[in-house]
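Read the single chain below, which is given as structure tokens and is the form predicted in complex with its partner chain.
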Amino acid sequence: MKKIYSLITLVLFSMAFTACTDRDDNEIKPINNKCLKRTQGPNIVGNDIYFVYAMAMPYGSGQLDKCTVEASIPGADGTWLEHNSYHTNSSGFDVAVPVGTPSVTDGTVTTVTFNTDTCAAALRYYYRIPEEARGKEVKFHFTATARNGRTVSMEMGPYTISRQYMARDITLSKSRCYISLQDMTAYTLEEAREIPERIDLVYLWRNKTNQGVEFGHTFAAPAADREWLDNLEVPESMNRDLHIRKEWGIIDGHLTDEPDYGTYIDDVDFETIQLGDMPDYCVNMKEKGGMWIETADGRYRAFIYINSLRATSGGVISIKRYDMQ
């Protein structure tokens, strides 16, 4: 019995020591790096993917020379690597400390060259998603180089770029009430007459409380029953139809400036939602509500978020659109 206990103790000790030698988290390397992706949600063309890339060498072993980021697809204008490193002050605010020259982007590679003697820095990288990346995957190669020639690098990604189109803060009014999903904007009647085949939705506001009902802010297809267009002028050539599903509580982080909304409408939501038997109008919409939309020809699905509404006619909406064909 005693022998068995001794054997177990020996085995446990061996395991403990072996486990310790396998861990190398605290190993001091000549130069080290870490990277965090800060943006959440689907990666939308025109938006940024934001990273923080940290690089460091043991104090006294040398200084950083340059930092480069190579994207697999060149970023759009607005892609840059910040030449500031940050620390957080006692009040919790980030304080910028310039450590290099402003970044230079050459094709797929963005570089910051350090002009201060520093052995550690955390630089922020903003990749503006270009149109050519839509529906593709993009990955990033971060590299830090020291003045003694040592380098370290790491890969981030691949990240899928969403197929969604997005337009923020489209103003609606009594006259600017003809909405095109194709163009992601709202037109006046005069403008809409020129492009009736591109008008998918109309907006109107009516006060019918004296008739005992709430009509308020209403959205309807140009082809909807006249009851829901309520004398709004819709030329005969404007005859597109669609399906609308009224929503409340879907607050997409891309479509609102309100803080702390970590929820997003992703491509899969557009791909899976069933809207085929929904009506072609919705009445009495409220601020911060929304609508899922599918055009009757099946070409587009969209989500319209109502950022704000006036007490009378007018408001601001934002749109995410997904092309189905």
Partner chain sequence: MKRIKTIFNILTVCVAFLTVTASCYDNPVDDDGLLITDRDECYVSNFDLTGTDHLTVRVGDAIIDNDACTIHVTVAYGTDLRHLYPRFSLVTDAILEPKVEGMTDFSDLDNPRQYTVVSGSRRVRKTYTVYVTVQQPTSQS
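The structure above corresponds to the form predicted in complex with its partner chain; please provide the structure of the form predicted alone.
Keep in mind that what follows is only the chain, not its partners or any molecules around it.
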């Protein structure tokens, strides 16, 4: 992050220096601008697409007046343009410097008005992806305006918005162990009895072995053989089936706060994976492992990441789901 902002600062100074030393006063470009997209991986509804927009005028040629960003699809609540610029101090830390009034969003346009005398700034823009954009493309038009009325603009995108759904940090316990891919959450038995047709997966922990296989933290379809459900109560009305493949080594950057390894599950992964010959249970799961899942009716494919597991029953999972129908 510090290297990125140092680069932005260098770009700003180089733009201003070039304009001051090599300019033709009759044909000077009044403002220069650069933009950098900071977020990686698929663009998921509810997450942000994050940019840094740098703009600079030749020193002594005027001051910046406002910065606007127009999105082709209105952003959700949480879309904003930061009114701070940043520099890196002698200790290597980014320091925020207020340069304008807090941003205002009107429909597709977000604006910061400068209230300090500055000819250079680098502002951060966060676009909160709305449900309306799912499966579509979105692009952005960045504009810097000087107090003398001159402007410069650039376009970023288009960027495809993923079709997948995501839910993080779902708590599992001995009682909250009935999982719905449709609802992206876990229920108690009492809650699950009301919606048996939406329960795709059950979780249990057993300190035992079966046919030489350690149970431990186990996930199974409600329709799985009872030997894999042990003594967990699964009503007859709860009878959905699925295919599960255990996975190790995929640490999706969206599903965890661990260091970003640059690995993300994208739409194409869901579209191409083959799970039809997999069993409907998965035993002895470990932290930081995962499971690929496909419902037997072909409606959903999902990836479940195991964020954490307790020594006995319970843990935390996160889910990405892709609707196949």
